[in-house]
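As structure tokens, one chain now follows by itself in the form predicted alone.
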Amino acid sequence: MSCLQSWPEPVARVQHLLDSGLLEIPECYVKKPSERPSFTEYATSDMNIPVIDLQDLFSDDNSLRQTTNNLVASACREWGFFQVVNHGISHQLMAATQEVWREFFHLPLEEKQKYANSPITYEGYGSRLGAEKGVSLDWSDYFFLHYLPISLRDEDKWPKIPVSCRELVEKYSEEVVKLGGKLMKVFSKNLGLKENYLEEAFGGKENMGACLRVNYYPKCPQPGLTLGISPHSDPGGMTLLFPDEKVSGLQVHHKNKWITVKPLPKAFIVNLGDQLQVLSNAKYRSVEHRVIVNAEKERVSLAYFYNPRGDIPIKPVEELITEDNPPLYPCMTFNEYRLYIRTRGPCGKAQVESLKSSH
């Protein structure tokens, strides 16, 4: 996959900028007036993404299973985003993993810099998405790592301090990938496909892609001028997000308004990515979202990306193609697809929509 070998400009750590005592954010973080959170239109505060209880997903009662499947199908069609509770992952494990990452981001800068990343793979400690010179930067730092396929997993690239980090990441990853597999079966069945279809299209259990991006959003002295992450749809298959329950930040674009997601305790936020939009031939749609920042509180969130293996061609499923519903997207590998966002940074839904118009 062709990509820059190094960042085009010196990388500033956002947390370090804040710690230096600045009162105004640097110009490279200031968004155009039309893109600032203070300018855009919000939905009413009582609106939220759907919440789905997964405890009946594997019930012996077929009617209970079907009810849950229908709720997931509706959320996929109408929102592309939903929260899940009673998902089967230990709340203690979730909290411990989130806390160990908070500890990592509060380590001295020189310790974190040992894991500084490059645009070749993005693995490690980073502070920008987009390798083009002069791209608008977001008010966040992050850590990115591969869990699957096993051939890409390199635990030596995971933080060894705090000492429990690697063990917790391993346990957390195993559980979240299992949950992702369960949801993929539901997505497949709801599309009228065999339950393992989408997982196999991604490469199968051992060969699909699974990677973790831990987001750290420091406090911001001018939160109305910037964003933690600019508007984008996720380029992969599905994202399982464990948000910071103490402060909201994720916003979803729904019916031309931004909705601030109110996280439920111990819930995961699930959203569909561009690869599921392509495979389903737009029966499922990825949804634009962004992150706002806060003047008073930092945030830590864990985004798990459930993706196709990078070299597998992805195209609309043949069983979903008819004369009245022709394929909307060309065939492309995920490695080819994600080069766009890795080069240009977050660009709304420009990439997946441009594929449709050019096909």
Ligand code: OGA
Contents of the next structure:
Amino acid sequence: MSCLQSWPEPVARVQHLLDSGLLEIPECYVKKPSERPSFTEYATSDMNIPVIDLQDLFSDDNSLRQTTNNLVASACREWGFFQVVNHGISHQLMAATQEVWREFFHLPLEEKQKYANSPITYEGYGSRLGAEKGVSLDWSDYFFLHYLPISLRDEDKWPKIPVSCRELVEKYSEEVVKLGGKLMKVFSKNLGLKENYLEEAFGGKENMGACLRVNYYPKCPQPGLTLGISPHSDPGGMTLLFPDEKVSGLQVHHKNKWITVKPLPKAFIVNLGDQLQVLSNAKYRSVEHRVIVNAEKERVSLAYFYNPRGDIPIKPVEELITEDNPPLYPCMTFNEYRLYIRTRGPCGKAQVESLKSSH
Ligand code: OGA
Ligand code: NI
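Now show me the form predicted in complex with this ligand, since the one above was the form predicted alone.
Starting with the chain above, the whole complex follows.
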């Protein structure tokens, strides 16, 4: 499988473009008029994605647990996106981890450049998604790292400064991966599968993929012309996002309109990715989302991706296939699958939909 070895153009750090006092954004960040945030149609502003209290998921009472499972099932079917509260992860840990990353992005450029990434693994400090020359760029920088499988974890590639960064990432990852495992059990049960089915399909507890992408969205002098991340669905299994609680920006595409998510304090935003659409044979669907930026405030978000291990073949689950419901997607490993977005950049739901029609 071929993969570009280096970026085709010199990489500009969006955050540092601003240091020069720039008033107009460079052409490569300007979106076509039809893709600009001001052009697209919005849902009424009181609309929000569902909020689910997970407290009862951990209860001894069967019927309370079932009620929560049912809420998750309907959010998965109807939205593919929901917020969870009372999820069991300490807010202090969440806030401290987010803060340490904010400090990282505020370090001098030379320090961050030590971690500059390449399109081979994407690990490290990055500023683009899509390795082809001339792809449209988004108004954000990021840091990407692997936590699982353990064979890919390399703490030397995580920031050494701020000094508490590695330890916080370690603790945060452990907690978020645990929560992800609980949600995967709920998804498995709701799909009528054994509780451990999805986790095993992803490679098992220690071998599944879990990676963190910290997004840094600098202030933008012309927020109406660009996007922090262009529309995309997440290629993996499931994402657990800790958004910036003070600055909204995430928008979810629902019934042909964009909804701006209003983050609840202490909540995680959960969304389904393409691999769950494939495994569930489209019973669950990944959902397109994007990020808008603004002129007044920077924004930091922590996106945890819960993925199949890269080399495991993923295809619709046999138990969910019938004569009336034939498999919609071909078998493919996640390493093969994610080359598409890594080469072309965010493309809405083009990839998972094109697989369907070609099969
Ligand atoms: C992502 C993503 C949303 C956000 O990293 O894939 O969609 O709010 N992030 O930062
Ligand atoms: Ni995303």
